[in-house]
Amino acid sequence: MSAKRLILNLFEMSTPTHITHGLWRLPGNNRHRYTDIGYWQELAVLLEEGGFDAVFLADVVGAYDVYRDGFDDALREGLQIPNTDPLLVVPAMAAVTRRLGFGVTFSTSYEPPFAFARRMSTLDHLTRGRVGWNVVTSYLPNAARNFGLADEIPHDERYEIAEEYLDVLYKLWEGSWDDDAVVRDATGGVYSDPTKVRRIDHVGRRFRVAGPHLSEPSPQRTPVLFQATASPAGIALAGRHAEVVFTGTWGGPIRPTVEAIRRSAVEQGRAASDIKVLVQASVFVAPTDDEARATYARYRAYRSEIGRYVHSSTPFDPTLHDPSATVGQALAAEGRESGLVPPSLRRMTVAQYSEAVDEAWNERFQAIGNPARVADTIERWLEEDGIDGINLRQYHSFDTALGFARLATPELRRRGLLPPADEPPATLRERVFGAGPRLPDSHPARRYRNGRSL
């Protein structure tokens, strides 16, 4: 028996179609509810039932305007467009449960920090401590040009930017007001003390931001820190800064990249514990294996081709090429630039990119099968992997994460992998870590606590 404990969450994000191309049409599928604020609350209650630890909410600020040099496939398969803020249905969940977590998503390429520290720190009130936040750097070329550039940030200058964005954010959230500035002194006429709360002054090649936080301190402070990466620049910054990090590999062994992520947290003087590791999962569950496949052939049969080259941003159209070609002859042949495409993807055939990206059905972390065999597979990537948890993607609203529910997490309580069902409300760094609801003093944002080092 495995001794770690799964951190589950389920990958979601307020748009018809997320990362399952074409699924939407699945009879009985409630994707097209993402505007229903019951929607959110309806499956949060099921998920905080089911053991879930959070909700992870993705999210994007542009559309998929690559494939076919526009957007009309990406509006046609319902592709992350429409989408709604995922900031904002996290108060409706809040409202209905107790111990869920919620992950969102927000990008530090384009909005300053100043209002984005206080809309967290509101969320981390509303929700009692459960929020975290995705740090993201936007990589789509149309998000780039919705706020007044005219290209994408080249990938480690988003990171560099991204580096001070967070200084400006450890400043607001643990410098600015001491935890007891507010003193609610009602004879003496003061709600909060004035000489326990301070501007940042905060100076650099990007921001510059004078304070004070205008919330008081969260439940939190920080909210828990997400980061999705496996680049030499992510992970850097991830060693750094992150609590959670959500990664993958493009086939090949992931403990590698395991391994790297810690190796960068020690590097930085924090602890390689420090430092949880998720993947994205995929699980069919049903109470027979022969069912739990039918399952998979069913939703797999209504997958869409396009979506796929859609999300990937694919700089050619592969239904317009004998799958045997190389994808460098596609370009060839489109008159597209290939420079951009690693000689790794050019040397693919067709046929085989079409597959790699296709990452709803990639095998590498699946599960399909009864109960036991399900467990049986999660516990071997704990152990094998060395990954600290998944974020569970989702087939169809709500069968999978039900499903997973009432069949996955009865026996992966049993097997002491998820906690109880009566474990008791806590904030999410407590429920992820085990330990305090505030960062670790390992963690560079300590250094500005009660306005040291500002």
Second form
Protein chains: 2
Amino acid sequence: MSAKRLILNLFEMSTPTHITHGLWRLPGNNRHRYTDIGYWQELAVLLEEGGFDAVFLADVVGAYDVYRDGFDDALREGLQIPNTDPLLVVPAMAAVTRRLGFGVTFSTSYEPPFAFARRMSTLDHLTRGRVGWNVVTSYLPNAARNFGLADEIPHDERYEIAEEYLDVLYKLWEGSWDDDAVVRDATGGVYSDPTKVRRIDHVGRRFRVAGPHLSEPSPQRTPVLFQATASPAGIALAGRHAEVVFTGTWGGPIRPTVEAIRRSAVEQGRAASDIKVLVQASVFVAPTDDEARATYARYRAYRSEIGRYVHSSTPFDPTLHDPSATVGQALAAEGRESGLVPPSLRRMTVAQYSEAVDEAWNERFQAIGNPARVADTIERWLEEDGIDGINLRQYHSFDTALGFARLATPELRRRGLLPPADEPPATLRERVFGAGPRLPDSHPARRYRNGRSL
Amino acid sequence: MSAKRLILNLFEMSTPTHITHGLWRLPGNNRHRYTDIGYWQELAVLLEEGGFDAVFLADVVGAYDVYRDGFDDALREGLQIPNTDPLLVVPAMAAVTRRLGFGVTFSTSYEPPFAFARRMSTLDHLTRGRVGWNVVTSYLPNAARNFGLADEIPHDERYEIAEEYLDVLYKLWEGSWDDDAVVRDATGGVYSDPTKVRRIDHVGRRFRVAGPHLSEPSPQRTPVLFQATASPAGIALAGRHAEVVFTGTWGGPIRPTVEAIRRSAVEQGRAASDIKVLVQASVFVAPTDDEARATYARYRAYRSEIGRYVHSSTPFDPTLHDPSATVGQALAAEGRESGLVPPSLRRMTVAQYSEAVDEAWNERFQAIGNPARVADTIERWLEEDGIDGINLRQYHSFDTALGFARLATPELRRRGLLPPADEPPATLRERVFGAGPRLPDSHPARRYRNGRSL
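Can you return the structure of this protein in the form predicted together with another copy of the chain rather than the form predicted alone?
Time for the whole complex; same chain goes first.
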């Protein structure tokens, strides 16, 4: 019996193909129903009953267009295009659930913070405090060109923008309204007490925002802050801001990254336990090991090679080269700069590269077998790798989540890795940290409480 | 029996006080529940059962801060602050309805068109084609300062921006994806046919947007285009773009405005019937005239004088002056410029001004009485005033809508003014125009169809 609690999210995106390229073609897969409100409501009920903490919704605001110099392959693969806005499926799912959380991706790169602040407060109200925000900075060149820019914003500048963006949001979410501002005094005719609401008057390098925030305080105020990162700049940002970090390696050991993330938090005056660390994981569970392996093999036959090149923005065409040639040779043969691919990948053969860039079939966090075997494997990740939870990859919608819910969840509950089914509803932050609904005092956003430091 | 069909919308906003100042204090009023998903779902079911075509959701992205030089009174009145984002309540309502439409207000002034295009396509998918967009340009000075500007954008410039904003959206909604672009060919491994999807490469004075649109074609593509206006610049924009115009006068005859709107459409090569005209209206209906009048009197006792000054951005303080003084005198006494108030209002007494600025109690479109009397009055508006429908003002949530649904709707259905309860579900455009789900060929957006004119 492990004392550690598993954070269990489903990794999802409102699009035909998210990360499991080619698998929309699997018989019975519901991925083409992503525009249907019923898809999201069925999924939400299934996840809540299956003990999932949250559905983690990825997003992009442009098309992948590096591989073969265009987005034709992305369209053919249904690879993250077409897609729809992830924020708008949350209210539909919230309406049919009471416990499930929602981690929504939104980029700090292109849209005004004032409007986004209200959107997240609205979601936090409508979900009764079950919303998280996956803070990302945008990287797709096509996305930049959809928002008036000539090309993507340089990496360091994106992080500078993100820092100020977060600061504006914290002022609005934490500092603009006091907890007791809304009095609803019908006799005195006072809805809100104006002495407890204030402008933020933010004037920074990038943003000028007056306020006040338009939304009254929501259950969590600041949504649970997710961040997906593995880069040094990302880890520095996470140490300061993130509550849940979604990270990964490409096959190597994860522990150094986990430790770097926790160390970064401590360096910022926070506790190592203030950050939960998640990884992407695959779980193929069935009543018997043989059946689980058969499902794995059946799904794997639907992989799309082109899909993985599109998704990894491969800057050459592996299909044109001898699989035993190196990537460096392939780049040279196409007359492309070697710097387009990092040295570690450049030294690989084309065949090795092709496997390395396909995260969904990476064997590092992969559990295949009967419920006990799968639970043993997950328990080992928690103990040996030092992670706190997983974003479960979907290969088949809804069979992947359904299989986990029916077979893995009962076993994980027996072992105390997941809370019992009758755990009372709570906010996402309470659920993840077992503490209150608001950010802890150690978080930098809290310095704005009651309008201080504004 | 009238041949004309009434378009019936509820006028709503996600805030304690929208236009009926002070009435949140009415016993049993649910307005304080605006942050609760249950509020929106109960309301939606009630409206659908009551034969409403749509709920029309107003919005502001700043606080009213002209009256008494600040937003303290707006806060005390709960007047459009606090509020939440109207787009996000639509999926919750869509989940429990099949016929009800949603007219959502969004301003062209501050947020990037590319992101908004996807939001509306997402809503059109999730609602199965039941969404409309109320196109507004923002006017609150505080709103401008929330989005990095020093002051509001001048009126004419706002309309120039709106024109280009609409053009970008039309290209994305109508031109970027062909109807048959999504093929979902599992055998061939083709989700979308790239020969039928294209960038828009918009380069204009204000916006540069590459595309392609991220969303596949939704049932209506372009949402039903609502516009609220009575100004000459607004009517010109409406003649070119709007399908439903929400207009008003301050007590005077409406017919000249209705005719100006239809004339504007004809001047742009559209049909006069391509635009439906709505007005704000009050309906107090009860089994007997006496009961209806009693409800009216009871509600009216809760009016807030301060609320109407906040909402109308009154640039002086009527509570400090003799009610028989003129507004011009009051302005002079406060040392304020006379030009802050239009001449027609400046000549009024302070007492007259105070009534004139309170639209919610204006008697022009007001029906009070038993079901037959109310239906007679509404029928007269349709025939004599030449309007097509109403945005029903709410005085009490949900009693106003409930009373209409239970008492007025059956009478209006008997007269053929509202369709029968078992009318099959359809898109909002089909419901309003009795034609197809897409914009008619006479609309300027349609020139981008299949990528032509891009």
